[in-house]
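In the form predicted alone, a lone chain appears below as structure tokens.
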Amino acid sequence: MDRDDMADKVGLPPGTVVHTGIDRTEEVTISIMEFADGQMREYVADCIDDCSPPPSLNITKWVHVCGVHDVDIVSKVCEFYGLHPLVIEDIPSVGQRPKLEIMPKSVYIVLRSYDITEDADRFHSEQVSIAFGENFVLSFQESPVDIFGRIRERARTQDSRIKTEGPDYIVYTILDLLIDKYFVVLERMGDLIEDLEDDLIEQVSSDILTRIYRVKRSLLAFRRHIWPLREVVFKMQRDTQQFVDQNMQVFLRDLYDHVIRVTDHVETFRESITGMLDIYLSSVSNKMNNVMKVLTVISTIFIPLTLMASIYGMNWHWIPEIEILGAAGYPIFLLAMLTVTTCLVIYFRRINWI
């Protein structure tokens, strides 16, 4: 999120709308389908005009919008439909908590988006906004590229059940595209997790510190818009009666056994994660006492030969071994030397230290 524009935000009336997300010079695209008596219509609007209601209560309209930077485009499609202001609002400003609002004539979600990037390292999500009401379904999403492909392609089959449900039915295929795609980033998660458990065991180094920070960090901002989906997709099963048809509460509940698992796993990996922070510290740590524990033996088996040089290495001539050993105290006191070093090593063996 781009800080200076959020800095321009602050103190505007509410309702203003301000895009928050980063600087995007992409042109706005926008996919427009058309459902009515089993038969579909597919477009992509060449002017704003074609986002209007469609003619007729009999035929569903989805919109969808790639790109929410531009806030002209984006406040002009939701007023056809009479969105409140303060929805169209947070449409363009990205980083909102995913929930739902229930409005007179509509519902508004917002959640996120995730995929992985190319390198499989990271993970890179986006807002995504739904407005949907009697008969029609706005989505939005911050990105140039569709990622409702796979339900475009759904629907152009001819058994498609999108073509003669209702928005609602629409709306349902939407988020159970983003979940489906959230266990796929688990899937690549738990991957990641477990060649650092694998590497955490082989060596410890700062690197794999530094990998299990950030995989940390990716966990605990999927975690974040995670717990409050559930939130979401419980009251749509609840509150919007009005909206949802009553045949769709069994999809709407696997929606739900959906994000639980999510959760679950989640829960799951962040323990992972804990556990792992917790062994590669302790590892540090038994690595800096074999340390010490060998400076330890070292220091040990020294201490007692300095002691020994340094009282012979006085120079006082009345020391009575000098004269009374006379030439074989130098090769003695060598071997008295070795004999107390002997004993100190054959003794640390003998507890385990060496």
Contents of the next structure:
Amino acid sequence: MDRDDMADKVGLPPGTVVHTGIDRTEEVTISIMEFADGQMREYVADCIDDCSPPPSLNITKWVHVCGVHDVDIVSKVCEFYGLHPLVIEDIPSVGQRPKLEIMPKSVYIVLRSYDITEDADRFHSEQVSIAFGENFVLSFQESPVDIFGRIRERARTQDSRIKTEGPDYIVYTILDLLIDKYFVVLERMGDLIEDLEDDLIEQVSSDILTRIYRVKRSLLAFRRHIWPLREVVFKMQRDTQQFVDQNMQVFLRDLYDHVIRVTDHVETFRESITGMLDIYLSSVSNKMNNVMKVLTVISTIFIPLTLMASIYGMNWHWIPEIEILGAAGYPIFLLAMLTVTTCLVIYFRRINWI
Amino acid sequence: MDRDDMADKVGLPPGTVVHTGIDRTEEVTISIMEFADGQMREYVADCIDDCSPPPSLNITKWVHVCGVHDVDIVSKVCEFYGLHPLVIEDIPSVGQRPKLEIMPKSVYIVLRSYDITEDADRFHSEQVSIAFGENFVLSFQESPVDIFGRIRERARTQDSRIKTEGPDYIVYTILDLLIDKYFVVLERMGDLIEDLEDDLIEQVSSDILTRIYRVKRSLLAFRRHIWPLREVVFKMQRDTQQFVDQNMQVFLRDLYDHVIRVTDHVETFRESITGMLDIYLSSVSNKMNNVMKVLTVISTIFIPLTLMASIYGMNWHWIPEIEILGAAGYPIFLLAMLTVTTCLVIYFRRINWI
Amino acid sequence: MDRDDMADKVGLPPGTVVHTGIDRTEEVTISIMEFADGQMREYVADCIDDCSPPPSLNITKWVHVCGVHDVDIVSKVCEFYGLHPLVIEDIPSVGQRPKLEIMPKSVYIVLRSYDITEDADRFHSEQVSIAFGENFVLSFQESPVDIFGRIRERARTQDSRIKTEGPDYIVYTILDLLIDKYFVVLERMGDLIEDLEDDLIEQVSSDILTRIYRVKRSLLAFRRHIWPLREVVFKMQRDTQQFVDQNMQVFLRDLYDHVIRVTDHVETFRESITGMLDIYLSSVSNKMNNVMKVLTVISTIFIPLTLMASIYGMNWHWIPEIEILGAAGYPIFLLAMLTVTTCLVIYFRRINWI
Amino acid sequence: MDRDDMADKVGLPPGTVVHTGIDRTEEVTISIMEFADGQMREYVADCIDDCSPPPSLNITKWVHVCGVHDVDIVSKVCEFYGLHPLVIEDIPSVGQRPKLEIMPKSVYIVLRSYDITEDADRFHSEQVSIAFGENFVLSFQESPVDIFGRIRERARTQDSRIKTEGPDYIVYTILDLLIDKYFVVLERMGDLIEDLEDDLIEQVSSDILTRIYRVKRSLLAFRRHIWPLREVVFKMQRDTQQFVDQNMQVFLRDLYDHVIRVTDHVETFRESITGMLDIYLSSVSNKMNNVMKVLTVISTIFIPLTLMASIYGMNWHWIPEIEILGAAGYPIFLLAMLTVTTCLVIYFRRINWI
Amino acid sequence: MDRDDMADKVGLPPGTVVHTGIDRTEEVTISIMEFADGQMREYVADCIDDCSPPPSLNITKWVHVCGVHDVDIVSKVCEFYGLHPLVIEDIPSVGQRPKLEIMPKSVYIVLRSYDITEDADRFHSEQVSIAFGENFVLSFQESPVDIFGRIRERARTQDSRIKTEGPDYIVYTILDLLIDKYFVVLERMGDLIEDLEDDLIEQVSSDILTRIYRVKRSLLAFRRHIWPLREVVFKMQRDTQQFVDQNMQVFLRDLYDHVIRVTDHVETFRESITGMLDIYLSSVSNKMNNVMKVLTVISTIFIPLTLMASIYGMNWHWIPEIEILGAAGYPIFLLAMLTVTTCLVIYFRRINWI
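Can you now output the form predicted in complex with a further copy of the same chain? The one shown was the form predicted alone.
Everything in the complex follows now, all chains and molecules, and the chain you saw is the first one.
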């Protein structure tokens, strides 16, 4: 799921639009919102022409496409807004590295949305593409379940800022939502790591090792998608004056700050996991040490005793102890065994082995 | 305590003021100091209007709010001074990354205060927010116990510089105090690490492993809060000419120097801890080696002896040693055992195993 | 194959053209394509003069040389287009670091082409050199099998963009193909690593260790060739305005993006492999622990029992248990043995050793 | 000794002069040298006024203070030359990070002097502060034994350059001496590391581990003081044109070069020590392996033999071997034992265990 | 050999010329080549005056000094050409870090020459100093065997470029030769590493560990001398326009490229060696695991059998098996032993221990 399917595209001419990733058969749904003079109109596109650019610069149109596996629809929507062929190629080609591309009349952003799934320590992630210009926002997601439902809901309320601000603010709220969701993922990862820590200190089972490894892998994948975001948000702050209002700067700085916090946490988690592996290794060694001690103590106590017993089982003609001690021999022998055992036990106590 | 609660805020519109972190019920207290013409007036705010901006530019007002869980109070105080909604959102949202935000009429700084607690190797830390402008300083802390008591005390003395210098100097003394407290934390950590080192060299117990791990975690958390401070102080030095007097530069450079020293120490501690883990692993291996040696020595000496004893316990019709040696057999056998034992002991001495 | 043969060249004057790498005897074939006014002429060079520069600036000529072991041919082709002696020296000297060299009338690029071979976890790679100017593209490869066959095929189709665009577009398609092939290599490496992960979790065999090591080596070699490509593509974007059309910029940015994605994956793979080594080490320790436990359990149970049996095999004149218990002695003894065994088994169960 | 005592200073107003570090009771001695027109006057200060600035710009005065525990003296000397309160605070506050502070009329440098002590693998280090202006040099050291004796001696010779050059040259010779002494420390560390390497390869004792750890700690402490020096010398080269003559540049470059060499060596030493820890761990494992082999060989040979002997000690009514072989039984049994032993020994030889 | 002898120089005035490094007694030989109008004159200097600057700017003079232990000669030769005292100090002070120093009338370069010695995995290296100006090149080496023989030979041929180009070209050929020799060293190191890899996979001997460590040390030393070369060549490219002809730029870029390639290989080798240490550690653990398995298998099989034999060696009055089974007892007992053994062997087969 995480691998690139770019391999299929070797040798195709640049700009060839191909869907990569898991096959999907769901129908593509396109939700449209139009904002003008503080009013909002919302409808689902019936035909592809519903996605055409708004007639005037005063109207801001947000076209949200759920499903990128139908490359025809993606191509047509993008062509309405004059996106570059290479950008159109990128949208259905999931597995992109987060990036921001500035074109003459629009800005293209690609990044990943993360969600936690119910039952497991795996995360669901999909590619989200955003393109915006002076009076439009296009957004694309892979799965049919609307990721931006909460933004849409907020837009429906009376005094929502989304209605009055332009496309730049819509893009900001989208990015803000996506980055806020990273914190949810972080929180879940933190829980997983804390559980691992507790299990680690309590007892060692080989299961822990695979769990550590699995968390580490999720973290590495997450990190690969988060790191380039720093640059994306930074570029958005610095290079998009043409499309982003000056008073959005403080919001973008806040966004940038959040991304840095996410990466900070990811790095701390990485170090924690590395530390846990060391601890695990140490505690396995430690446990083995204890096992060895038990073996050594048992051997050191019982092997000499066995020798003693073997000695008096020999068939020599004349064993003085047996002859001289007579009936007292066996009790004396038991006493001797007891003495040896006691001495060894005391010794091992002293050197802290038992 | 260290985790972000940002997860709760997914999907809320930006600028929504929400308190995150542990729930608190203590009442919020607001201490106010006003400085004018070298005079100082100090009082506790009765109503929120006491926090309003000073009437003239000659008066410097320092409003210190203990408790950020009442978001209403925080919002109102901040709105008096025209802070940006995103800044107002950050103040009660604990778990911020240290940062400095420059706004048209004020500068906002957020960082963490650290304290050592009495009984344990854990540290108490809380978020401190500072906003200052031409004639005011706002400061916010989480807990009800005044962190800046010592500064306040000093301000009460006759010839304190705080009275005559402006808000920039107050902010400097606050930062100086907070950073000085980091050194206390460092010292405590150094003690913990030194104790660990001593314990490590003396003897190995599995307890050490968890202690090492716990110190490492504290250190990583501390480090995550210290590293961004470099940039905060550097930015304060470079970008805040509007609010900071030129002759404060040397003080800020000194501050910067202290922050670097803290990070230097943190890095050295990290390397020490990594080194300790290696040492621990090595010494566990070493100990196991010794255990193994004991086992091997005992086995190598006693197993052959047991074999010898077993041989002369067999029931063969004619065992020449027994028949021929007669009564001398047993003593000669004991002598043989002694010889074998002595040889092995000498051998093991020579190869340094006992 | 991966080693430099530069050692042979110590002390030769600079500019001496020498073929390094494995010896080849295949004949060198030179395929030529000429593009003019949307038309295309394709032929195989009979004599070296067929490679001479096109007569006018309107004609774009692409000369592709398969085989660099005949240094004479390489020299002559290059001299037609006035390449610098040091560049001519680099082309047949395989083992170059990817680089881009800008000369007054042409640009020289050297990089490696990667292919997966059928049967093994090794990769085939060879050096590809590209030189291009205002109306020509020279390309050189080591092996006789045409790497750029797919580009050539595409050029033969009716409306191929290659026919109308200039040399810069041809170079871009070449680079695009080569970088796309890196993704194929990445995918194969990803498969190898995933297989290793599965094998690692299921069971430990010493074979895994050598496989991990081999994948790591391939990865390191691959990485050494990929990293400098970042700079090559970046330089091509920034410094070659003289030869590259302005509207190629977006294509080059896309290329750069792909190279970064390749390096991202390589770094993630590296971390995965490091992680696997840790896991391997941990699981070997773990397994040993289990072996030790078996040994200890067996020894702890049977050695005391053997002692008990040995005791009643001794020849003391009067062993009370034997005398007093009479015929019941042996059953009671067996019962005692059973009791001891049961207790130990229960104990070991409780501490989770069996 | 290495820890900061900054903790004591929490909450004190900035600029408060406090001596930190070990308590000292020695009297402070102040040696003064005055250079004018190639002449030199040298005396020990009787009263603090002897340290006052030279009357004219033609006279260069070097005031060297041995002992910074008397903060009064330090303060007064510094105030003569108008140093900034924060600088005066730094001088007796040992544990500073090396830094260079440029003030309107002087430059302040703080760094550490290192010396090897006779008997141990520890190093003596103390803080050295230097302040210089147009016609004066102030230098401060912690201990009473003059560190700069050799410079002073050289200054007394007839044609010493120190007499004619200005304060910048004096500072250069001081820095040069201190950095030269770092090489002595490096050489000693190199010897310690080489000894460790020899001991490591010859035999493993747990003592080595603590020695490695101790050298590592010294190295880390040394490194913490050396790294910032790069920046100090670089800043001196770049930013102090006001106080440093143009023809001193080449000397400063040389100094910078030396500092880099020191850091290079320190990094190499660090890598060596890390390597040694790996080697140690490997060789402990290796040794354990050998111990285990001995145990296994002994067990594998003697346990079966013991079983054989036990078998013929049983009391079955009819053991055919004993009955049939008669007097030949025992010798045949011994032969069988010998055969088994020989086979096992040969086997273990072949698999290289003995 | 690798250590700095700077320690001896502590406290000497800067510019004092002292020879460090191993003592040499060979006589110093000075070879001189003069180039003018495409003609070449070659002679060995009889007296020091033969080294004086050429009389006119048209004559290029290359003075090559074999042996720097006679500091008088070095000083005099350098003074002819007006080199700075600090440079003259550096030439006989071996152990310099590679650097390039630009002076008003000349450029000074110091670096190391590397050679492989016949019999061992050690490398011979010595310091080479080069100074050049408008019409002269001075070069110094430590050992008496001429390193630049091959360049000299080439200069003697009819149409050598050396005769006609200026000092910059001579310096380039010298640097080119030295860097080409690094590749020879790399090749040898690669061979050593490959041998180690083969030995590692085939079998583990403690000898490998010391070999790995020795290669690592050589590599670290080599790396310390190679890394600064990047900067040296880069500086030569960028800052020496006064002395280096414009058309030398492409040669210098080529040189820079070679240096980067060397450092690339060194880094890859380092990672390989680190990997090998991990593999070694893993395979030692693995081997121990196998040894443990043998021990456990042997113990688990034979200890219970011995117990069984011991049981029937006891002297109880009535052991039912013995009494009831009569003569069939012993064979039945043997059968029981066989059954137990077979079961255990099957079990161990199944869990893959034998």
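Keep in mind that what you see is a predicted model, and the values were worked out from it rather than measured. So that the term is clear: the rigid core is the largest set of C-alpha atoms that superpose within 1.5 Å between two forms. Numbering follows the first chain given and starts at 1.
*Asks:* Note yes or no: does the Cα of Ile311 move by 2 Å or more between the two forms after the core is superposed?
*Replies:* Yes, shifts by 2 Å or more.
*Asks:* Could you check, with the core superposed, whether the Cα atom of Val17 shifts 2 Å or more between the two forms?
*Replies:* It does not reach a 2 Å shift.
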